[in-house]
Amino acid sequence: MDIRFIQGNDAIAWGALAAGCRFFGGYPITPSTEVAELMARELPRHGGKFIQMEDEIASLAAVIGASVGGLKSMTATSGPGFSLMQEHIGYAAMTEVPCVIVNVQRLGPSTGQPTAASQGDVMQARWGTHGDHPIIALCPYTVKQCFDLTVAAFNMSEKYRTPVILLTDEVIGHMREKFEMPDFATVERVERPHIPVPHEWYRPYGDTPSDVPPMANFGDGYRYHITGLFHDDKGYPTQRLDEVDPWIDRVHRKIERNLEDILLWDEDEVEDANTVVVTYGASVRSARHAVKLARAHRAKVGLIAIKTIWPFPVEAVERATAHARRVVVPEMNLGQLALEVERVVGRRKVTRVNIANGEMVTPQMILDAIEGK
């Protein structure tokens, strides 16, 4: 049994290796640098490649290129670097290139405070790029989840041919917990499917029953075009609406049809709760303690900890809050995911608990909101 005491950033790197990541392109930035440091040390030992690029824009470009070449690929950054990556995130969505982008959030705007915690990139993760495309963003609140959700991010990325964001924060990234390292051979991996047709029949963006056409790696003999423009099923630019509209429908449908696989959350005693706390990331840890204190006073309080924040788990939140009179949403910003909760359950029900100065939301702040103070 391989038991370790590691931080969340290390668990992310080990999860990437377990998932089969064999390329990392990045640029050091606090508080995510430990991910790059461990990957720089371990990737060569696992037959992979690490490269430090000149900036975050080039980092994601290298990741996209490596993925097209057949390697599971990842980068890691924080708020300012994540902002710089938005154009390439949109490009990866348009070209349907699998990749994983880790964002260990820190206080902003701008340079902010590099060593302080924040959850200020929630809306940027969903709406940072221009145009309409779906996105998957996963959010851990324990060290073990850093490992598990990194594996899940790679699997979802490969399964649905899409960029996936692992949205964590400084608290979770630098927090250390006991962790049992699994045998990598036992970790479930999703690999790219075999192309079932001859080279001349291959359609890289063709319609399929799964809505996810198989992706051929460059160098395997399948020649096709990749462009950020709207394209036909061969990848060539088009302005024909009978080719553009089906692509838009398909890339949204491939996510919407698979929400049962993509949406992840934990819930606790929400069935008869008259107050439900809805939260994510490091704020879950304060919320759990606040809920425990409230229950000690016989308050009927439930908790839903969201691990897939995009797409937002609408039905799960609706079901968990159906009988609640109050819904408390704590987060380390001035109200971002609260907007989605308000949209789902109604604004009058929601009590926001916000802090945006680099400190964590405290259990007492959440307890006061539960008690209506």
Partner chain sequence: MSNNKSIDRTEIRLAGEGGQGMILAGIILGEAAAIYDSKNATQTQSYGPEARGGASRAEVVISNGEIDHPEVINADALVALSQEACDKYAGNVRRDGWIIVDDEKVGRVLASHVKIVRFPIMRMAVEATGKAITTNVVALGVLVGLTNAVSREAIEKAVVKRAPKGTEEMNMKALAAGFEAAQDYIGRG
Given for the second form:
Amino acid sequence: MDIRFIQGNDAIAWGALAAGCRFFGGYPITPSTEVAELMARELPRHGGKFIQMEDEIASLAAVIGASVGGLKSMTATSGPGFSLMQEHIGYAAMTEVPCVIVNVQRLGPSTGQPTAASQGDVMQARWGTHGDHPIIALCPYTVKQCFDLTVAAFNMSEKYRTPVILLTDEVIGHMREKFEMPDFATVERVERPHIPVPHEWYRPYGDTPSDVPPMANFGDGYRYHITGLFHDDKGYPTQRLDEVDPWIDRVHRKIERNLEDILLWDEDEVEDANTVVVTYGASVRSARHAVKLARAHRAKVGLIAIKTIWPFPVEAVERATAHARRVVVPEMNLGQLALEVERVVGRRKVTRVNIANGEMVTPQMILDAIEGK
Amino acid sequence: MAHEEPINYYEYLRPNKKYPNVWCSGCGIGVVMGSLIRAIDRIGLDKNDVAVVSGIGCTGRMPVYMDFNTMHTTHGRALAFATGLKISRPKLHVIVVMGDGDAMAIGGNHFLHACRRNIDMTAIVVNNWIYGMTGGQYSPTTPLNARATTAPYGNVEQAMPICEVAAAAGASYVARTTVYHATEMDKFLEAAIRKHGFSVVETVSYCHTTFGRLNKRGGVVDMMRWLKDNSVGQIAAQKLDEEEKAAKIVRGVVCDVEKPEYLDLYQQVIDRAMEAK
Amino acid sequence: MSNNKSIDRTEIRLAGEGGQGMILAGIILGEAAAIYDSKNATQTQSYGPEARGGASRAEVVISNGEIDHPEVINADALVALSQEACDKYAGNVRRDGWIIVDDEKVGRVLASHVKIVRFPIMRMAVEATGKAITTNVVALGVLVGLTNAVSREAIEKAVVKRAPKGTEEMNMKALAAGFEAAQDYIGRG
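The block above covers the form predicted alone; next, return the form predicted in complex with its partner chain.
Zooming out: every chain and molecule, the one shown earlier first.
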């Protein structure tokens, strides 16, 4: 057994390597830099390549380019860099190029506080780039989940040809915890499918039963066109409504019809709960502590720890809160995911617990909310 | 190594792509595209091994017409996408086509760093001194005092010398020509693609639709003639004094040097990492 | 009730100036608990932008069970190597908990109903090893000697694992000096 005491950021890098990531393009930024440092050291040992680009815009561009060349690719950043990457998140969504973007959230806006924790990028992860597009964002709350959800991020990005955001935070990124390094050979990986047709027949954006057309890599004999413009099934720019509409429908459908596979969350004792705490990321740690204390005092409190934050697990939250009188939503921001929870359970049930100064939500703050103080 | 028989352009164009192209008739970008196809044909590259990457703007639309691996990326960032692609697939010959605004304004930072890294790719900058697609705004290469829709009283910004910047930033091969000098362009593009390292070819063009109209420079033929009359080769340029030279487009190879290439150097990283394992 | 003892956890805070090795001490303590004592541990930190100077703090939570909230809620022990750190955190130590300070760096300790232990930790490091850089390891020796937060065997293994090659013996000396001082203190009653 390979037991280590490592940071969340390290586990993200190891998870990426285990998932088959072979290209990392990034730019140094606190508190995500450890991911880049570990990738710079390990990628060349694993047959991969690392490059430090000139900024975060270039980083995600290089990542998308490398993915088009056939390597599973990732970048890691924090608030200011994530803001710069938004245009290319949209490009990856439009061109359906798999890639993983790690955002170790720090306190913002602007330069904010580089070493302070935050969950302030929740809505940016969903709506940061312009236009309508689906996105997947995963939120780990343990070091082990940093590894596992990075693997999941790569697998989902390949399976659904979509950018996937690993939305973690400074607490989880820098926290060290006991971690058992798995044998990489046992880690389940989704690989890019073989193209079943010759070049002349290949439709890079064609309609397929799965709604996810197989992606060909540049250099493999499938000479096709990739563009951020609306395009037809061959990838050529189009303004025809009968080609634009089906594209929009398909890219949303490919996510929506696979929610069962994409949505991940944990539930603690929600069955009899009259109060349910709904949270994610580092705030799960505070919440679970608070829920255990409340349970020790016989309060009927449950917890939903959301791991797939986008798409939002509407039905799971609906089910778990069906009998709850109060739904408590702690976050290290002034109320972002609370908007989604309110949309699902109704505004009157929701008690928000917010902190946006770089500190964690404390268990006491959540206990007070559970008790209606 | 010139082909005696004329090349079959159709072999390099996409038959099922919707035509006509987006460019105004008489646009110089078509000349650059033809020259690029001839250079690739002359070298004899397999179409599967060629990737053409572009940014946004009129020049950004070039790749879609050609039957290679083609990628039309975001404004200014083509070189960054191309860098990832080249690292991922070193066997690909990666050619990046950009306009002057694309390469030198929004993409200026990426341009500098691509030159500095000296990664084995070719950048073609079609310099028409203006933002054509958005309707004639001034660009980093718009001449001083020229008119643009965003410089209605004349441009007061100094023009960026593309080739000199590229050479100073570390490119291995840098050359400049114009769309009038198509044969010379063929030669430069061939040399640039063959170069093991980062190469830049500035192809001075024109935009008769915007720049020509706003600056009363006439139509396509007038502007082509202007390129012919106002450009000189390097030997002729030596005979001119500084003021005369500054008024001319000096064509020729600005630099052609041998220096370590990025991917070759990265192989050393891999070797050292494996040793330290 | 947020640090109610219905949840098993030992909380330790190590605080000082950047460059004193407090974060590394936290990592070593966490590794001792998680890897060598086979318990669970979390280690978190806060630090300024400076590589040297500025306030720096590591927090370690140790438990036989799952650790949820990873930060200190009400410390069982505080090690403070600067006056600023002591002033900031002395009020957040539980009743009958420990405050361990370097008495050449820390004058006042604003806390009551806690056990305050003063040692010249940095001087002890210099005396034991000739190097002030081992101050954090001496501090770990004192801390573990007094609180038994982890086993001696575990902390020894963890220190050796983290010590740069060739400095293992020096670091063991520093750790032993810390333990010795702790035992003297306990012996004195």
